[in-house]
Structure formats: structure tokens, C-alpha cells
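Starting off, we have a lone chain in the form predicted alone, written out as C-alpha cells.
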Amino acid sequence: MILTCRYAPYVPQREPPHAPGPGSDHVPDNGSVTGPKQAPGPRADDRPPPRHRDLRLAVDRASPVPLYFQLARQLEAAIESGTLAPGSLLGNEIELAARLGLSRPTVRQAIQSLVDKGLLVRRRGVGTQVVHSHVARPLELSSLYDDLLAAGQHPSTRVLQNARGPAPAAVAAALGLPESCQVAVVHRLRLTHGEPMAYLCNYLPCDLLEPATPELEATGLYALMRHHGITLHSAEQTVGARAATAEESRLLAEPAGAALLTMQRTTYDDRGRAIEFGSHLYRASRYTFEFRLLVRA
């Protein structure tokens, strides 16, 4: 199933997190220390994953809601907020039921939706781990880059390509243009926590906008067309889905012919004018679309 939608700028109504980036200022402390030598203590590599026995968990018996549907929900929260960080271990079923007072079918039922979902990993000699969060995205004019970051996912860009290259037809269409028009083509991996998310391809107009290598690294597109006094205004997308090629498999850390999630957009600004054409793949593994459908009167 394809889906076609138009929508209009989305306005956040909050500063969205900010995370330390490749230039950050920070210096971790190490902490000098006189007197008696104590012991080395493990390495990081050899230290065990994180525990989260003080997780605040807690299910409603009066609720209508299954119990195994409430702790998974309020599992994937914690993992989407941050507070199961990806290599967490949540403990085994026997704790998680005895603080809980649930039967370990019900605990089990709960991780293995999580890992369904490929929030959790089940690992022998381990426990049950989280992986990373699923990008759950809503369908708005917004970047990649700017939701994952107020989604606390500290996004990273590694670019492949950012040169002039003539459009190809479907492109120039999009954006008004002659055929082979040159264009600025830029392709783009984003990750978030060093993992692949998403391989971003967009076009822009040359007497619009022709991004520096290092801006596209620091930020997202949409956010550097504003610095640029560009205003964006509204867009056409069509939503779609496809396997992946084996090229794609490999940017993107997917098995070969996997799922995956593909978007097509036509970007204008306040007067109209085709501004930016971007064909987009996501994980399917690790990223949804969020649609709100009203009742028409």
C-alpha cells in the first residue's frame, strides 16, 4: 500500500533536547588521586551491562488492559525515554514477576512483545538486554534529524555524496526544472547511537543552496535551509515500502532483501517554489510513521 499526504510545517512547542556533539567542549574529569595505589578496577569492555532493579514499575489489576500489555508498554516508554539505555538489562523474569506480583507467563508474555518489536534481545549467559529504541515518527513537515534529537536518540550524519550532478527526470519534474538541470545532490547515512537509521538522498536547486560537507555533518537539512533564510512552508509526500537492494542492506546493516520503509518529498517554501526533493530509506526494523485520522463531517 502507498500512501499520499500534504501537510504544513510542524511548530515544536518545546526545546528539543540538546546532546554533546562531535565538537563538544566537555571534558570528562579523570580524577586525580595521591596517596596509597588501590587496585585497578575492571575494564570498561569486561564491566557487566547495566542492571535497572530500581525501574519504577508498576500495573493496574482493575484495568480492563492485560497486565503483560501494561508492563510492555511501560518497558518500551522507559527504553524510548532513555531511562533503558541500549545495552541495559532489565533482569530476569523470576525478579521482574516477584516486585510485580505477576505469574512469570504474564512477564514473559511482555519481554518477548518487546523483542518482537526488536526493543529487547534475549541473550544467553546475559539476560534480556534492550537493544535501542524504535523511531516512532509523526507525519509532519520536520527533519529526520530534529525529531530524533527531541526524541533524546543523539543523531549523527555520515555524508556520501555532496557534489553538482544533473537531475534525473523525476527529480527535475519534482522541482520545476529542465532535465539534467544540474542540481546539489546530497547523500546521506543517519544514525543514531552509531547505528544506521535511515540513507537520505535530497536534491536541491544550485542558486538555492549548496551545503558545505561539514554543516550537512553538524545538523539536519531542514535546519540549515532555515539558517540560510529559507522558509519552509508546506510538502507533498507518498509513503511506500520495498526490499532492500544489497548496497542498501549493507549501508544500512540489514539483511539482504530486507524490509524497508521508503518516502518521497517535494519541499516548498512561503512562495511556492519547489525547494528541496528527497527520497528517503528507513529500517523497518526500527522506524514507523505515525498517522492521526479524523472522522470527516
The other form holds:
2 protein chains.
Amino acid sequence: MILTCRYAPYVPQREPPHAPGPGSDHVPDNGSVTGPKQAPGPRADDRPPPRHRDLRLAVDRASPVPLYFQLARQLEAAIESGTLAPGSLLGNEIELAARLGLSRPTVRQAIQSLVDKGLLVRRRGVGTQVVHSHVARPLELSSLYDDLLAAGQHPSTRVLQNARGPAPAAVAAALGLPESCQVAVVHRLRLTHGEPMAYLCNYLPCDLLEPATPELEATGLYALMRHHGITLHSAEQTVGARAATAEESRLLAEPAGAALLTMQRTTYDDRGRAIEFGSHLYRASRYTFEFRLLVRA
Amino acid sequence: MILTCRYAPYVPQREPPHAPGPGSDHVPDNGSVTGPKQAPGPRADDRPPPRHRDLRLAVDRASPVPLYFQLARQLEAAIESGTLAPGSLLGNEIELAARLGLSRPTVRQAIQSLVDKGLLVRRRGVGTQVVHSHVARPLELSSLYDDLLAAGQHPSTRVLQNARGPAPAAVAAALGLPESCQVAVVHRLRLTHGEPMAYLCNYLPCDLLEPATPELEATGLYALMRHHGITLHSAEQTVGARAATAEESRLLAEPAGAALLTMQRTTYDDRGRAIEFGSHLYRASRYTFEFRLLVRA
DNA sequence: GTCAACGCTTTGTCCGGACATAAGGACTTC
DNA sequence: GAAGTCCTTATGTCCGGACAAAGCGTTGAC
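Could you drop in the structure for the form predicted in complex with the DNA? We only have the form predicted alone so far.
Every component of the complex follows; first up is the chain already shown.
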């Protein structure tokens, strides 16, 4: 529900000769069922893409949820379920609007939201078609905790430290606070199936929120912040790597000097205030970042 | 111009006790000039945000560039230059439209595009205001090569291999091609200031493009693809870390077993075809990924 | 003095229409 | 047969208006 980024635990990727790790679960559906490709051509899409006039669509004008949103959700569901096949045309906007008893701007708004999500592509003179391949996958997930939960990884949290202290210079700078200002300092160990996965250090302006340890152990930091009425807006992340120190390797149950994935993040609310700075360490042997980028014309 | 991701070379981040690396260049402008905070309150924004009726805005109806886009660009420039101060209100849409001789939908379209970029926040009953802090920075840059170029890092490329060969299983799967299909295989070493920075292995369907070595040494892969009429649409990336093998450490001039940042990417064009698979290795000591995430309500 | 009701401001949603422009095919011409 | 031209189709841009709903301050009653 939150950020357009997806954390993917447990993707073993070794193979020293720098061969690409197993992209494994990545099986584009390029007609491998319907038989072999039809010989030449650029590839695949040579058959005229089908049209979909017979899609079950309807909006409820009594509902408080906006019409364009109702339509967008139905289209998205049709795409994910495969009812709207990848590559198929959507039928022109005018006709679609007439069929639903909506105006064209409303239909366009619905379509545009899916274009922004990368599910549809519009080309003038041609029409709007469903982007094929890289199937329906949850593209935007939320916090690490929620992701792990959804992935059935049984996440848990051990709070190593939860106190108030002076902000280190770099933290103060990231949060826009005066040097040595008091902040809430939270050190946590995130486990999956009881095994350590990441070491998380977070700093929060203490006039904003001072998380209670039981809360921290029961859920993720983002859920906790939302629960306290903070609306997240954006985050800036920096991802890198380095070798583990002795203490870090002990905490994370990795061999000394193992490669770790590092992530630092500053999160902002909808007023632009920095509400959190985090410095995280992940076991590279069990964890990767996965995300999707869209071109912005 | 391309993806909403930014590659940031040369960010030393050590400090073993897992202190946050220097976020350094990150200096939010929270009224540290106008004096100390006015005591309590949530923080900062207590003074009524200023309004901007006196902004120099004008559109050229003769120009072929869309009106909403002209307006959006001018607003963006005003925000980046500081003319529109962070936190300031934009003045209501109706008035803005009247002042410019535009209709409200057009003005809304311009504003919406900036909201999507994360530069503005709208709240009904209140108005549209500029997101403050995390100043004007290039948020969406393009390929590694272009980024390095823009950062004044003097990038260069050494092509280690450029041939046609059978696709490894994982590559074929990622590209949606049959097993052992022929693909263009490109191995490159990316240097900055003459020093190795990354080792790049890329695979392209050979019915799409077979890059010439001189081209590869002169520019980036994305620029080359665009130049050949391919329109990039989206990419899926996986970022991880692991220790370098003997050969890798030699190529990248790193000590044996050094931590490397790994990145694998599948790129799609606007038809949804996979057009490239890359497996990259970066020197973690000189390179990090930096990106910005927006919440999607 | 506290709290609810009201009203103002501003964005959110939706409509109907108009013309411009790009893509692609069909047709004509050379 | 190859080239250019025209036409159809569909999205892109833009307009003017209308009402709904959320935020917030003010007013009023208790």
C-alpha cells in the first residue's frame, strides 16, 4: 500500500562467474502454451490484438467512491485476472464512455491512473493496450515488516535499544534538526522464522513520536507512524554494500567480513517534514531489493 | 530524463559502528536563518505560509508545446530556484487560471503533474503548497553513463566482449525467449576518471539490436537503444550484495573478497517486450544507489 | 468556557463539447 | 511496383460550467 518499492527476501544469488542469478520466478507468458512462435517478424505480437467489447463493466453512481476509481479498479482486476489479455486493445474511449454512461474525461482519468501504474500504454491513432508480460504482481508494497508478513516469512522484531539520545551529526542533518538535538533512538533486529535478517537503526524527532517497545515488537515502524496520525509522503533511500564488522556479523549470524547490504532512508510526511531517518543492514545472502522503474516521458 | 532512479557514485560510507554515513549534502532549510523556532508546536510551520500572487507566469498559445506543460515547467523552475518557497501556498486554481487566461482543467493538469513528481501537495479546503525541504535536486536521471557524465565523473567504457551467443537459462527466462536462443552478449567495464567502477554484463535479443563496439564505447546502452528507435517503458531491478571472486576483484581493482553491489535488471519497451537483461557489479566502496519513493494513495 | 453548528474557501469529481495531431491503412499516381 | 496522398481512427489538448466534500475559522448556544 505504501511505496513503489518491493523488498524481496530470500533470493539466493551466487554463481561466482557473475552469471545472472536465477530470476527464477520470472516467467513472462509469451504464448508458450498456444504453441511455438509464428516464425519471423519482430517477435510475438503479429496477430492483430483482440478487442474487448464484451467486458463486464459497470459503475455504481450511488456509491461514494469516485466513478473513475471504480472503473480503474475494475480494469485493473480484469488485467490481473487475465480477462484483459496482455497486448489486447481496450476499445476506444468514446465508445467505452458511452457504454458505461460516463463522460470521456472520466474514462480518461481512470485509464490515465493505470497508465501511471504502468499497466496500460496509449498510442494515439492506435488505441490503449494492456502492457504484456511481467504479469500481475504486487508492484507497490509497504514496509519491510508488511512485506515479510505478506510473503509468509513470519517476521518478528527484537528491540535492542529504545531510548532518547542526542542525534549524531549526520542524523541531525538528515532530519533538519539542530546538532545534538534529542531524538528517539531505536535499534532493532528483524527476524524471519526466528533467524536474523536485518539490523535496523532508526532515529525519530522526539516531538513527533516516541514509540513504545511493545508496539515496536508487534508491528512495523511505518504502521506505527500511520497509526499515530502521521501521513507518509515520500522517502529518499541510498543503497550500498560493505563488509560486516565483528559485532554486526555476530548479531546477524554471518561469517566475519561477510558482504552486507546497507540502506539509509529519510522519510518525509505530507508537509515535507523529515519524520524518520533509518540506517539498516541486511544479510546479503538472504535479502535483495527489488523495484520497478517507469519512464516518465 | 529516464527513470525515477538516481545513481550516485562516490559516496564513501564506512564508520564500522553502523553509524549512518554522511548524508552530508542534505541540508533542509528549516528556517535556521530567520532565528530560533518559536518554542512549542509540532515544529517549524506555524507562521502562516506566504502566498504568491506576484509570480511571473505566462503561456505562449502560439507554441506547439501544450499549455499545461508550459505552466508545469514554469512552476517547477520557480520551485527549484526558490522563487516559490517551500511551504508556500500556490494560490487557488480558479484565480490562477483567470490570471493566466487558462481554464481550470488546464491549470489542474499542470499542478497534477507536479504533484505526481512529489513537488506539490494539495489539500482540499487549504490549497496547494510546495513540499519543503529536500531541495531542488535532479530526481529522475537516466542511465548510468548519463548520470556519471552529468556528475562530472568523466565516464568511459571498455568493451571486454561483444558477440552473439546462446542465452543462459536465467537470461532466456527473463527475456521471454526460448532456451539457448541466440542473443547479443556484451561485457563492459565502466570507468570514471580512468578507474574501474562497474562491470556490466548485458544480453539483448538479437532480432532487436546488435550494438557496435564503437557505439558502446562512445555512449550508454540506453542512449544507443533510444537512438535505434526503441522506446523504453519500464524496468525491474534487483539490488543485492556479495563478495567478489578473484577475477572480479582483479577487474575492478578491489581487494580479494571485497563487498560488491549487484544489480540485475530487465528492461521493457512500450509494447511490453523485454528488450534487455543486465547483470551488473559495482564497487561498493565507490558507488551507491540513490532513489526516491512516493506514496501512492 | 466548552463545544456544536454554520459558513467560507479550496480542491475533488464530473459533464459535454470542440479542435488538433499522430498512426496506419487504402488509394492513387508516376 | 514503388512512392506519395488522402482518409479514417484514436488519443491529446483545451474549454466552460456544475455540484460535492473536506478543512478551518467563526459564531452561537449551553
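Positions refer to the first chain, counted from 1. Think of the rigid core as the biggest set of C-alphas that the two forms share within 1.5 Å after superposition. In this text the structure is predicted, and so the values were computed from the model without any measurement.
Chemist: Take the rigid core as the frame of reference and indicate whether the C-alpha of residue 271 shifts by 2 Å or more between the two forms.
Modeler: No: residue 271 shifts by under 2 Å between the two forms.
Chemist: Is it true that residue 116 shifts between the two forms by 2 Å or more at the Cα, once the core is aligned?
Modeler: Moves: yes, 2 Å or greater.
Chemist: Aligning on the core only, does the CA of residue 250 end up 2 angstroms or more away between the two forms?
Modeler: The answer is no; the displacement is under 2 Å.
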